[in-house]
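Shown next as structure tokens: one chain only, the form predicted on its own.
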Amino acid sequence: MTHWLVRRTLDAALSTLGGVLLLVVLVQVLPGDPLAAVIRDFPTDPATLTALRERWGTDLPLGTVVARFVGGALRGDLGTSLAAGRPVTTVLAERLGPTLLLGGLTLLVHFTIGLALGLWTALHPRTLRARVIGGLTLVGYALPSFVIGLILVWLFALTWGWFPPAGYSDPLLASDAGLGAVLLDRVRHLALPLTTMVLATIAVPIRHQRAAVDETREAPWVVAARARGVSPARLAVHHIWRPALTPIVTLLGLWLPMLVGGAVFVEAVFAWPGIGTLIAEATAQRDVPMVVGAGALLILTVQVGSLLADLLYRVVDPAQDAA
């Protein structure tokens, strides 16, 4: 086993530096002036637009500005945004809490809510409930996740009032509101985007988990378990639901990205200013250190989801050792 874990970190460790490296180049060779996020639309003398250049390195060799990145990373420095003119690690921290809230929540409600479905709906797949289910899930995951929320911003925001239609939190909320007051400000401002992401996305663990329970409702030790008159919860839950979380567990390691990056299309018709906001705002506005030390991120949580899943399949697994 700890063979194995070493020789996994150091492969994820390669691949997170490949795609580092390739992201810094790709971004390097995109059309477009970098500068365009300093100097934006105010006029600019050459001699000024030279010093610009030279203040901001955007005009030494592809192989500098690689070498300069990976030696600054590895010293926790992913360099300067050139639209906020701050330390990209520390815009990065600013957006990260509301992102990890957003997806975390998320997360958590796919992988209790949504496995709970996915194992009811395949213990009992002809009945009324079980097809509503289903049907309703499709629909979600079938429309685009900033329809979904447009729609639930039109009807709870703008129709009926009962949540923000926008926004991580009241700007007009008193800086002395109690603990109770500020928790219910972020509940209201995160219900709609909470909402949005489960119903664009849920109908995926649901499908899996169907998908594995009814692999296994047929395998040899559940008949013997049933043969042997074992109670109905204890058959679903011992015998047919824990050997089905194994394909789970790769659904959790690829979605793990989602903690960082959340969902861009939902951040932004809500304004929550997370990771994915920031990402379109970067490139849209060019900003290529703030590009780069955004998907040098996103690409660390790849891997790391990937090497988490590989760990827990030994866990459910532990036959994977002997392998």
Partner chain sequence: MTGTLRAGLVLGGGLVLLAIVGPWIAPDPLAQPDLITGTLQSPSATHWFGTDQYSRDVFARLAAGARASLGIAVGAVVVATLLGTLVGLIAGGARGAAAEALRRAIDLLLGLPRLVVLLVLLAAVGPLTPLSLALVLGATGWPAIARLVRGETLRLRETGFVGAARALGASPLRILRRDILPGAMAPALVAATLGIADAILLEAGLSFIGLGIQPPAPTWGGMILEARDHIASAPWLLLAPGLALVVATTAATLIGDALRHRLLPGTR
Given for the second form:
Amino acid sequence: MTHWLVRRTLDAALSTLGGVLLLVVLVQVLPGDPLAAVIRDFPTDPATLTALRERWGTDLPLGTVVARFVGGALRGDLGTSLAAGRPVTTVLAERLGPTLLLGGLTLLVHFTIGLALGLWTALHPRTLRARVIGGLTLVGYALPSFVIGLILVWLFALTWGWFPPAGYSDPLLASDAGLGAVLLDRVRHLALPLTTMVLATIAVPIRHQRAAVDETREAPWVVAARARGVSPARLAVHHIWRPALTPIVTLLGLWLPMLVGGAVFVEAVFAWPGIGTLIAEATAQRDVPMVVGAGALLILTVQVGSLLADLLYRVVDPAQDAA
Amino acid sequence: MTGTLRAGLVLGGGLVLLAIVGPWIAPDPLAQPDLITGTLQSPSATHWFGTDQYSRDVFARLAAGARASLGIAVGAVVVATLLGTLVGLIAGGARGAAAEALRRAIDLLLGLPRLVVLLVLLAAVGPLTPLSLALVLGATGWPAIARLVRGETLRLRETGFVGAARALGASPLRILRRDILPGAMAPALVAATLGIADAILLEAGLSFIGLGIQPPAPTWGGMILEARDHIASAPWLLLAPGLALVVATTAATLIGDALRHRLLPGTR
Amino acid sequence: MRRSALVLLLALVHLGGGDPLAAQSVRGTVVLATGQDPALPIPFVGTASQGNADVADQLFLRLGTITSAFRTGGDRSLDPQLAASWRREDPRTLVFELDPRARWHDGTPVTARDVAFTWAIASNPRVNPNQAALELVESVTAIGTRTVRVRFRRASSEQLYTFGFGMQPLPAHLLGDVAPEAIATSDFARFPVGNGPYRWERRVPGQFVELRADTTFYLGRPGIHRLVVRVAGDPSARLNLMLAGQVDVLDNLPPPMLEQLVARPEIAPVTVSSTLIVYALFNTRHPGDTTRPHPILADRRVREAMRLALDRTTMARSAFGANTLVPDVAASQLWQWTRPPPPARPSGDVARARALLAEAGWRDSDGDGILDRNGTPLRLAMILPSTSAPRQTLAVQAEAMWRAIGVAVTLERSDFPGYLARRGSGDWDLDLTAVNQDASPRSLLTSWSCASAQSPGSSNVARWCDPTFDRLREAAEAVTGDPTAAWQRAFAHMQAAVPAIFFAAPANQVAVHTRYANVQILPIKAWLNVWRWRVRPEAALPRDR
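Rather than the form predicted on its own that you just supplied, could I have the structure of the form predicted in complex with the partner chain?
Now the complete complex, all chains and molecules, led by this one.
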């Protein structure tokens, strides 16, 4: 196990490095002056251009760019954002919190309510309620997240005024407000984006769980247990659900990337100050260091997520270790 | 399961029909007959789904948008499936260092966040046409199919009939083409059908953040973008393309599910 | 469409009565919304984003502020601000005397050293990419603690405006030891110390910046105690925030947004004249070869026909609202004092457009709906950036109207840097552009002159060169008395040349909460006078207490 873990971690680190290098090369195809984010549409004379190129290092050969990036990244320096004029790591750190909060809570809902609904609909497949849940989640999955968001804003923020239509917190809340007031404010601002994220994606855990339970429901050990007279509740949890959980747990790791980068459209609708909108803005402004920095963060999450998935799989299903 | 398939085919067929007969039964989707009094009209007998802020017929745009949105999604999936199957077969059929290098390359590409790659590529392509958008979507979608096909190829390579063919002296290429390809295609086909739903949603999302095809050509995502600021006064502008998206993605999902049950019994 | 009389140069609105003295009991809050995070609101050091500029303008005063006449020429074009007075030494030298009452927010007096220090930063091309703005300035010298001598490169009536309005001094006593390129990561960037009506309170990244009034501000105690600049990148999200009562004022609103907002009883519209001019520029050169004239658009009749094919009145209204002017020349609302010629047939004349095209030899000989001549179809490409919703509205409408007379125009939309690159390459037929004009028509030199047509990288991307216009423009600049008639002659010549289709000189449509009195919104730097606003006590909200 330890040997496997070391090898797998090394593998993930190499893949991350490879992915980031690929991204550094890929962004070279972006058209327009690499200094577009700095010079905007100011008329610039040749002397100014030379000075700016020198400062921002935009006329260096690709090899130097890559070497500089890797060298900086190893010291925790991802360069300076052209559009913001500030270190990329600083900007990323500022935007990471809101994204993790929204993505983390979405995952939490998936792995509680989502799994429970999946189990319940698998055990009661022919009931009306199961069909309604199935239909609703299918529609939620079929609708783009931003359409759900627009509809929720229209109804719950603009028509009925129950929740704020956008933003992460209320700037008018006193900076020394009590914990209760701050929490309430967070919940109010989270309500619509979180509901949007959940509605748009909860079909996935429900369907996975339902399929997994479908497989274990008539497994030999379940039949045997039923014959032994095990109570239906115990049967459902112990004999059917436990084994069906194994394939689901690995989903957790695979969904980690979504936690960081999966919300760009929802973030746009709700002016949520996260990583997704940051990447979209950075690309539209040709802020190459920012695109690469944020992309590197996402690549890292993908690799960590997949490592985590493998690890969890081995933990819940030790038989794999022998293989 | 035939119920699922039938439902999917009916929904999907309806949209394809809309896309095909749209030009005959609907007015010109680009015409702006009356910019002064004809804008934002609610649904009526003349304008089944009302008019937009340019006085254009929403039903006509929905039909034209079906052609664009479905065309882009199907085109993207075809590109991704062809590329993915080809690379997957080679990666699964090859041996030694080449196979390992290909596997690594596929994994590397899969590890890149698709949205970042898309944003960069779409900016690089410049003004987008349906064709270039489909190509870019396809070019970023194939690694997933390649991994699937590679896995299936590896599995089939170890089965008895491939061994028998090899024993009979069939060339490796022939084995790949005759014995492995048909089997490996099944999961690729299922993934492709399900991928149509993803491609439709992705195209809509990209249009929504301004990275769609050139105006004034309609797509459903572009229609939703234009509907944004009229949601309270003209909700049909949002509901029409929203509903079309639901029908399209549901159809693709249902057909994909049905295909999976038929082609890949025993899988989830 | 000539409603210029209705458009106020300076919107000074008393939305209801209100006794300014009673207002003292109400502290007052204004929440503004901006698209970009004001993460580095330091003049010359932070990038020139709207968000940074909006906050920097509240923190850092200029030497003088533009007068309500909004004319930039001459030595009386500014009202005193950080500088109490100025005098001219010779045609190339101005001497400013700083106001002895001016203080940084840490209590230190503002000195001539601050001005000279900031000039060193502003003129460093590694730090400030916008060298063109201060190009007129040659050197800045501090004389004693409160006197600044500014030497200019050449005689110009815009010297005072250039330096007095362009210079926002930074505190030398806090930044003197920091390398200019390190200011962005210094403690000062996290907690800027200014000298304006508002002092820095806090910034919550990606969400908002909060400023508090400097109650000891030497020009008077601000009427609004708290100023919040809220970040929402998406225009619709900003609209929703105001509809939900979380933002107090929004500007540059397209008609559908303005309509939704003013339908609310607590929100009123304010119209301010603007510096914006929107037009489709005709390329004078061949898209693939800039040494040759444009194969189709070199013919004035084609350009004229394309202009006549459009109902610009309706288009401008739907994109920018009822207070928009439809001009025939490059003159925004701020330049209306030059009395530019009234537009010829702003609502279009399709019959005349067809006749002109036929006269120029364009016929639909193959019956495909697109005109052609000698086998060449009348197909053109118009470039535009994907970031601008009003321009998209104009483009979509124009495309349909041109198609109706047999001119096929392909819209080619790219993101902003892609658009700029394409524009600079010369590979296009029409460029749907929007320019925020400088306050002075002298700035026509940069994109409407033969000199700019020859200099690479200039904003004269169409390489428009008309020696007669050059002569008329120079004559107008040289006028020492009232230059109106001279500008009028220059613009009449531009109108006849049809270098572009001018769609709109829009007004800035602003929505403001009705609880404010003494609302002042400026045509340039809209929020410079927010500190003079008041909240009417009887209409105050809880956030105003």
